[in-house]
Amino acid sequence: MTPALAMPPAGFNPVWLMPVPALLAALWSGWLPAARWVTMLAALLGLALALLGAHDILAGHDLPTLQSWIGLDALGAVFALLTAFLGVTASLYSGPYISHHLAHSDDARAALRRYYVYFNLFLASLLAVPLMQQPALAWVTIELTTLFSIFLVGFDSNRPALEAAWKYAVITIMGATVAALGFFLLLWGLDRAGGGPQTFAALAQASAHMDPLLRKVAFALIIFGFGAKIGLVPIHTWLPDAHSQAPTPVCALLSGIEVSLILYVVMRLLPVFISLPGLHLEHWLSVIGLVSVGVAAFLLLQVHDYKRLFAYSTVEHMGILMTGLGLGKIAAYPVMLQVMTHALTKSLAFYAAGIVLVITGTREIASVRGLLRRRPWTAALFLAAALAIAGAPPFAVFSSEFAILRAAAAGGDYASLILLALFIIIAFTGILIQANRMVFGEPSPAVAEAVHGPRGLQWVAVLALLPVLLLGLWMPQPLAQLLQAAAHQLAGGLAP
């Protein structure tokens, strides 16, 4: 017989594994012959993993949470699934790119191994989030995920890198600093209104009973601080700073999942605030929403350096998203929707934005020209990458945008729906000049000069566009099941 030590504990699912694969790949990463290929294969065991909670959670299986520590539902598989798809994709870069760019390096064998030990410490504490049914333990994945990412904003070790990473640091850290004295306010309101387990289901149950000062206070504190982390204006300055500078795979993760994977925490709280008198939790989201997509839009018509312009992106959209909150549950689909294609189509332009910088070595919008003549393949992929992102059809990110703005309308939020529709529009317009500018005209020297970069970031990217251009014109049955059911959770959160 099995002695009772050895058995797993009740309740164990192999979806809790989902971030074991990358912690041991980050083991194997000192052994430079594996690192590459253990990174790859860490990264589709835990799309494996992922694919099966979310098959579970479609089939109505119960996923029952681990000593109240860890758990799975639709909400959590949504993001879940993204990150490690995005895993996958980045680690299928991250090969051919770094090996690439550390070609001419001095240290290229220590360099290479820094780096494949933090991007998979970083990748397995992304997946580790969605996984998190403790408020504090999510904060901390969440900050494990910032401590990580910091090496390799800073990964090449020059001044502007190096920069970049401390302003990361020190912006976002003093904003988890700021939501962590939010959470403890709750977790003591908990206590006060009768105790039980610290989950976000358990917070949920008891915020009627909670002091209604107290989670307005919390909600300042989350709000702000998490804010910071998430990219929101005005405190936001760090990210393009950040995802500018990073190597490419590590912007697709940190602007594809990472300031999502913040807001879902923020979406796992919502329900702790929806019902406070006097609050008015729409508004305050639909506000900071609009602020945000409103300034980003302005910045992307003026920015010089194209992998910041898909940073300032990120701004924009995480600004949508926090627009979308604010419309209730009638934009919780729309919201989920949005999700999930600015992850899929944010990548994808890093990955596009990567392959130009390879090829010609600056990151300047106005020293790449005529990329059409010299480069096509390079060309269409950064053209295709740039209308997807700015929500052109037929591309996915039109249809959750439009989405959005639907259920504005339905919903009867006119100033919403014409100040998102009109800053929408402005960063479409600022995100087609930079790219035409890029694209097409005579060749700049930099594009005549252009060296031949490794072919296989082509086909990362080419895998990268598939999904964005499938789902914008055919939504899979069982993803579509998956986001409603999501959305039903989210909803929960939201004004009716």
The other form holds:
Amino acid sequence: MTPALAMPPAGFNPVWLMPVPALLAALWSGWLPAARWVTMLAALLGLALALLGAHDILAGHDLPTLQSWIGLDALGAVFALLTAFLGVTASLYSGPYISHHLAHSDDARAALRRYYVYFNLFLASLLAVPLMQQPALAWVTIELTTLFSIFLVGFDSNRPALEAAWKYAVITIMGATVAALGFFLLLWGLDRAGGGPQTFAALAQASAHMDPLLRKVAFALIIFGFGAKIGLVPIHTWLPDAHSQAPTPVCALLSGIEVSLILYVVMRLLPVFISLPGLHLEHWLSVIGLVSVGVAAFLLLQVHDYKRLFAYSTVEHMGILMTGLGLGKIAAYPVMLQVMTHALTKSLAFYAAGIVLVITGTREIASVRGLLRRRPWTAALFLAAALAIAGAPPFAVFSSEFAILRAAAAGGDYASLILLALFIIIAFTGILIQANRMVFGEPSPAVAEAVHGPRGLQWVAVLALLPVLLLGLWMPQPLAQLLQAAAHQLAGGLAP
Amino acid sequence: MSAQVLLSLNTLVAVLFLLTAFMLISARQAQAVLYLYVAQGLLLALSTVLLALHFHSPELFIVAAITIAAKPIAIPLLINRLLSPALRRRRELSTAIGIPSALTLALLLSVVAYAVARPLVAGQDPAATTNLSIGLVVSLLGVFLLAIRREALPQLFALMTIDNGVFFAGIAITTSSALVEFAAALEGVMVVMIVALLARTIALTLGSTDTGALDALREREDKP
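Got the form predicted on its own; any chance of the form predicted together with its partner chain too?
Once more the chain from above appears, this time first in line as the rest of the complex follows.
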């Protein structure tokens, strides 16, 4: 029994209500005049609650655990905060974007209603993931995020959107189901080691008494299953489809935080596996990560669709994170930093791409040329987003990628260092070549005839750009403390 | 019923369960696949009830109830409503490799999965020995089936075979409420996926005979 369990269930904390505003907003979204505003208000309330949770943790208040079901620690708080922040920008972006998107649609009202209901349900399920203290509940909430995002990926109901949604549903549900068997095995191991509450913490504690073979099989099932859901190579093919076909604000949430939240559940399970004799978990993580970064880097060179470009970059970044986890304790803080910078920057990238899509009406990189001549502000935003996600200084991703590379050097893992640096440079080149073609040169017909998009989109993109730029130059003290606390917790599951 | 009878019955069910997975790999007709899926769901539910009696577990009775409601009843009914008679009779569902080589590979996979499961269950409850080994084999066969089928409907059945295999293993080793959570969530997702996506996706990948659905789709695509 953990001390937290001995506390009365009266240990109620408003932070537990983090997903509730979005859930209520989903009920209200049926009434269209209010849907947009209710959605924004709910996202803001979610952010306020996440900030409250982060504040309590920094102040040293131990957030009580509700019946060993729900709780929040520093690691969870970082993910909750990022999810809530992306929820706010995505909900602000949704209003003008989706109205414009549906302007010529026959049944715009029904589609609009559908969008807001699923958007809010999706956000609520995302916000619930970091609160779950039991692997089974975390798995269920992850499955809910998949469920609601299936509707959003297939939102356009045309052939490519439906194909993407089907692929997404089949492969990620397959992954979740295979991972479920891994979870069953771990719970069985926990039972045999003496039982107790089925929390992540109890699993980690009991892991020393579990059969090593059982843990190995569970690890294989979970890394295969959740690897498919994270979009790691070779089961990444669904990701560029799904993350480019969904409406843009949903792409920002899917690529920015949804896949990271699945990685978060893997992070929470790492302490169970790290002590396995003869498995060398860290090597497995590094190899899986490097393969993903490498394959994604080369794929980035040959994409034809700029939304897919940023989706492939998600495969690359998930690979970087896995490689970072493989580097061990020394990379714990850089990995947490990278989780944050990737989430903030990837959402910005999609917001910028969404504006280009709205004004030109095409996703083809080849059809978009010379944005700078006709739409200097959009061009500047897009270029900044591309530079930021590619990892150019002074943007935030540069500092986190550099920190991971430095950790590899400090840890003496030169193979990872050289390969990772090489792949990051290739990916950088790939993204910049494509962005360069779109921004500079003579305007193409699609750009010359570009329409005026809703002005709100640009303001949201600027809002999303601010933290990406600021955090590259200066890290606020409380945020650094929170990341450090999370890194300390993460390090418990990493190799020395 | 004595413990011995329960366990023997459960072993029989497990053997039949494995058989349905192999038959799914060789099935070439949508209707046959559907019947096999119903049989598989019933066998899973039967094993759940037997193990619920064996372990005296109320949670397993709930899982059995969810299984019976979803797998042999609700999901086949939903799918049946979506499939036109022409589609149901259609032969030659396309596979990436031929049926004989698929069966050979499946057999090899089963041996590998069984070899992994054997030491895992050594010295454990006999129910866990049977169910974990067979469940692991069937879920692996499901992943294999998913890899070789190209059309929406067979892919869905492959997915549900993985799901069946995982739960066949799960009911013998996890008797807590966590299993109920997993079962409810997965069945919910499957049902929604069928309702929300399958009908529209069938029109894209399987429904070359179903012109009504294709016309509706083409019309939508032509819109700006």
